[in-house]
Each structure stands twice: as structure tokens, then as C-alpha cells.
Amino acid sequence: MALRSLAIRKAIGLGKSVGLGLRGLQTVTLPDLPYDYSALEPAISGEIMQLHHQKHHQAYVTNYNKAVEQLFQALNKVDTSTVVQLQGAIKFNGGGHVNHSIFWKNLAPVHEGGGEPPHSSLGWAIDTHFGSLEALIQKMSAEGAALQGSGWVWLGLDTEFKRLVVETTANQDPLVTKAPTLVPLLGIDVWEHAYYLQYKNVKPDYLKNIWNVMNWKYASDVYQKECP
């Protein structure tokens, strides 16, 4: 999958090189965050923190680089029904090493910034293209919450037209499959893995209260790298 965004780049942990002739592709490791896990309570209990990046996220990271070294090898053989096997799960865990990283990036405890509004040219482009802070808000919990199954809800950058959208996606399918021009600022996972522990069937309070740990100091860094 090619990965057109700085930011998308950025955020995933590149581990080892494979070699494969004259080309190579690299495995991914497991980002550090960059808080303890109970530092985003009482919004995200330490305890779906901890399951959240050592199990789920770790599990996209060991798959996708099984698949990834399954696929040299069918190359090598030049075994395309293998080949054209492995992108399933290639997309699906890479998906989720991507999302998962950008996600950890667009938290942060409350004593270090997290729930304080953006204040810069983001801020002045919400107000744009929303009218208000407050409007985007209820706009991306309304339709991570009216998300059927699992998926992500996305506050996205058209770099194109250089507006601002929200988008969904299914599964662990990245921001840049709806459109190649899309950079996700800000990335909601509305897995069940996310937020059942604490809070059971009720997704939309979870919905409510990941606003006050969201890191907009990340999200506007991005879009002003992208809208200098």
C-alpha cells in the first residue's frame, strides 16, 4: 500500500529490511507511546490502554510482518495465486499498524494538552468548513457512533482541494483508501477493543469523552506541514 502522506510516514514504526534482489520492503515494529497507559483516565481506563497496544495493536504488527515475509518469499517463487493471497491480510494488519499509529499520536493526557482547541490555522479552517469546534465535534461522534460493525471516523485533509473532511472507514482500512489525496489529523477507533471494558455497549458516551484527551497540538502540526 503505498503510503503518500509525510505524515502517514512518520507515524509508523519501520523495523528491520527484507531484501528481495534489487528491491526490499520493511517490516514494522511497535511504537512506544508516548504516556503511561492510565494517563488518558478517567476519558480511556488504563486497562484498555494496556490491551489496546500490547494485544491488539501488537498483533497487526506480528501478522502484518509474517505476511509481508510470506509475500517475498512468493515473489521469489514467483507464486502469484500466493501473491495475490497474502494482500487481504497485508492490507487488513498494515491498516491497523498505520491507523493504530496515528492514533496513540492524536491522544494525550489532559495536564499536557489534551482537550485544549486547536488555536491555530487548523482551528480557523474548523470554523471554515464546519462552523465551529463544537460542530465538528458532534459531527464525527454522530457518525462514529452510526458506524455499523468496526471501523475508524476520520477528520481528513483534502490536500487536493485543501479542505477539511470526515470519513469513515471500515475495518482497519486506512484514511488514503477513500482517496489517495486524504491525510488523516485525527482518527477515532470505534472498535469494540476500544472502549468495551469501561464502557459496554455504549459507544457514544465513549464517543463523548475521548474529546477531552484528543491532541490537537498534533493534529494542527500536521495540517500546517501540509497548508504551510
Given for the second form:
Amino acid sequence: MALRSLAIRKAIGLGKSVGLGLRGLQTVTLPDLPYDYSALEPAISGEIMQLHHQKHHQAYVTNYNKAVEQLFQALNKVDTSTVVQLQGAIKFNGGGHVNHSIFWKNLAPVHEGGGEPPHSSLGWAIDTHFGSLEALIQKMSAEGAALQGSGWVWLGLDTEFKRLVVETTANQDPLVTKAPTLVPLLGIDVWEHAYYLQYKNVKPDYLKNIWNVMNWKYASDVYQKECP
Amino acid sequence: MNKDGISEEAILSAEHLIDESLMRVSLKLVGHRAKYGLYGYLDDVGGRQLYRLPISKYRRRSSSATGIGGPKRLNPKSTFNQPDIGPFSGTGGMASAAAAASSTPTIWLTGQGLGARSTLLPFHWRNKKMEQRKTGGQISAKFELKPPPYPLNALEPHMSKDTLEFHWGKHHRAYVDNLNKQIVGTELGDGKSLEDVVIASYNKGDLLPAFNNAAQAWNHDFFWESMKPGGGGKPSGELLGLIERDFGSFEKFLEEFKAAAATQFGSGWAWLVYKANNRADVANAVNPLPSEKDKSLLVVKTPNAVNPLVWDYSSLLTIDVWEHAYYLDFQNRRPDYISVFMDKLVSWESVSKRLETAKAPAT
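With the form predicted alone already on screen, would you show the form predicted together with its partner chain?
Then the entire complex follows, led off by the chain already shown.
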């Protein structure tokens, strides 16, 4: 009798973890770049692109997966303090993965349209909200230069008010941490690893040149989806 | 006084000190006319100029070029047996050498292999605190960029010369220059020490704009002095005793310090601090019976420019984990940088000295 209930309990336990495994924990993977590492030169060097993608972004992916795995176990064990303790690692690494996945898409080689100004509705919205594309670029570059420490500068869309905004976030905080209604159209990584080997301490030069490989098509697509 | 107005005393003591081939030489000048002579200066727009002057010969400089008379600016690229002080800035006006006239200034001559008396020597002002300067009749107080206590290539191969040139010569310099610009004409620029400016601009957490530059200026001074060529190894004496008491063992301390440095997300610093525990960490509470047992060593990590001054801890050691500190040498491999720092660069002498100061009763 006891044996039987033990066997049943074990089976249930097994079924539980298998079930959870099947429908629960999905890991993230490092997305491929849509272009070669050297394709964004001379704005961003191939060396930086390779390190940035293969080392930094990969580390965020690996550590996010690890943190989520640990979170999963903590949730199963109802170990609330571990759940809470893991939030930092999840935000940091998950944010890093989210942000960089967008970043690779919002850059493009010149021969694939990188640097070509936005047209149609996004172009019009930029002129309305900022006066001109140049004004927007200047504002974003200035915010990026003034950011102290590590972080990102964003062109975002406030989906509630259908309004374009320029925001900065610290470390790897995704734009959505500023407000849940914000959708990123373009992000510029101003962590030192994004430019140091090429530009050293001269962050403003990096912020000037990156516009030559900015993929406004991606930003337009996202904008048009939210504001049809 | 010789014909240039330099006292014999000053000349002799300068030559004497130089002959001793000290790495650093302290030279006290006597008299107002010091501007004609032993030192050259520096700074102004764009950063420092380094001037070299023959010590044994004193020539009256032509006052026409500069208007105040001072040392000739020499070709900064001329090769000479001198430590690599840092990038020379190619432009910039001649700063008021009358700076010296205001008090008896201390001049630091840094040199390696100072050699013969008539050898040209590089040197520059060193002034940890505010320096009162008379510039066109107005007094302006400024912070100075102090060089590391070793040549920029002295930490090779563990920390490259390139890294020091950029980290000290560009980043640290910019913090100091920008701080000076920010505080001029404000309360923060009225003769406070750098530490006071850091604490005032921290403003209990509601950071004033000058905080980032002030704190980073302080942090980097502290960082250079936390390292030395041929550093690393283990601490000894009282410091080791306290580490073993508060962490269990030196290895456990190392583990904790390295972990703190590796897990500081984004930019920041990791610190070994001495916590005097005179204040309990609750509002204005004061520890009614402070004793030696209360005081302890701690490892803390801070983001961006924050440092333990703001909590009234005494800092003993720091490692810079902003990416610019290690990216040229280690790229993304921060843990490797941290290991090399602990194994090969830490100056336990500096740490011990700071502990002594921290423990000394407040006067």
C-alpha cells in the first residue's frame, strides 16, 4: 500500500517535471547578424562587431539562460528569496539580449540602405516632433554623449499617445522599463565596449559616424506597424 | 639671490636633490622670483604643458612671448631619458607662472635616471588640494591632474602603456578639466578639497551635476595609487591580520573582492574599505560604545562614479571596472583583468598605509 502510493507520487513527480520541461523553460539563442562583421566599416570596425556579437551578446544569452534555469528551479521549490534575488541577473542579461537583438537590426551596411533617411510616415513624424531629422540626430547624439556610465539612447514610440520620444536607459535596461507603452524604433549602444577599440575615449565621434549605418527602414517598419 | 632672483639656497637644494636621483623630488622655492627659473608650467586650455629647464643655468626668459616671463616651451617630442608622463598637448597658452608667486609652492620633479646636473628635466606642478592662482587679478582655484606615481609604461605587461595613456591622459584628465569648468564661480569652487566637493555634490543621493566628475577625479587618483610596478602578492602585518579576522582568510577575501568586481553590472568600482562603525547605519544613530572590535573591513561595489566617501567609509583599495579600464588589454574578459590586477598590480603598501591613516584617531 505504502509502496504503491510512493510509486504514484514518484510518477506524478516525474510527470510534473517532464510536463513543465515540455511546456515551460525555453532558452534564448544568439541571433545571427544580417551582415558580415566588417560590413559596417568604417563606422564600426569588424573587430568591434565580432567581439560585440560573439562575446558580449553571447554572454548575455548564456547568463540569461542560466538565470532563468535557476529561476525555474526556485519557482518549483517555492524559494521566494532566490526568485527575488535572481531578478537582477535576469534584468541585466535579459535586457542585454533584448537590446542587442534590436541593435543588430537597426544597423545596416551602406549598400543595403544604411544611413538612408526615413521617408513616409516616420519621416513625417520626425519632422513634426523634432523639427527635422538633423535635430533628432543631434538630440540623440547629445543624450548619448552626456550619458554617464553604461547605457543606451533610444528613439522610441509612445504607443499610447502615438508620439516619438528620445530616451536613455542605464546599463541594459530595455526601453520598456522607462514606460510600458514605449516601443523602441532605434537604439544606440553607448557602453564603452561598443566603440572603445576604435574610438577610444572619443564617444562623440562614434555617435556621429553611427548614423551612416543607421537602418531607418527597420525603424519605419516598426513605426508603421504601430501607427498604421 | 642670483641675478635672476633665485635664492642660492633654492638652487643648491634643487641641485642636491636632483643629484640624489630620486624618482620624485620636492623642491621648495623661496621668494617671489621663482617664476624665473626652476619650473615650468602647464595647463590652461587643452591640458598640461610640460616644460623642461636646465637647473644649473638660469636664464632670464624673454617676457615678450608670454608677457609674464617664464620658461620656454620645449619641443614635447624631443627624446630624453624621462618617464612617459603623458600626452603633451600641443597648444594652450602659457599659464600664469605667477602662480608660484602666491605662496611657497611645492614642485615635483619626476625623472628616471636624473643624471648630470645640467640634464634637462621634466616636471610639473603637483598640488593635491586647491591651488590659488592669480590670473589677471582674479583668483581662481582649480584642481590639478596628478600623474600616477610611476611612469605610464611601468605596469607593463599587466596594464599597457596605451591603457595608461588613454585612461589617465584622456579619461582622468577630462574628469579634472570638466570638474574645474563646472565648479568655477560656484560654492563648490571656493577652495574646498576634492573630498569635500565629492561629498557636497553627492548631496545625500540627489546628485549634483559636478558629482560625476568630482568623484571620478578622486576615484582615479585613488586607483593609480592602489597599484605599483611589481605589485601583487599578499599583504602582511596588521592588514593581513584584519583581513583574516574579517574574511576568514586572505583567499576568501580575494574571492569576495574578485566576485564583487566581476558582478558590478555596467560601470563602477569594487572597494576594500575600513568601516569605523562610529555610526550605526540608522538615521542619526551613534554607536554609544565604539571599540576596536566594532571596526571592520568590508568589500563593497559601487556603480558609475559612486565611492565609499559618501558612506563615510575609509577606502583602502579599489579596482576600476569601467570598460575603459581594461578593454584595450583584455576586451570583454573582465575576470582576467581582475585576476591580473590582484596578482600583479596591487600595492599592498598603499593599502597598509591607508589602513594606518584610517585607524589613527581623528584630530
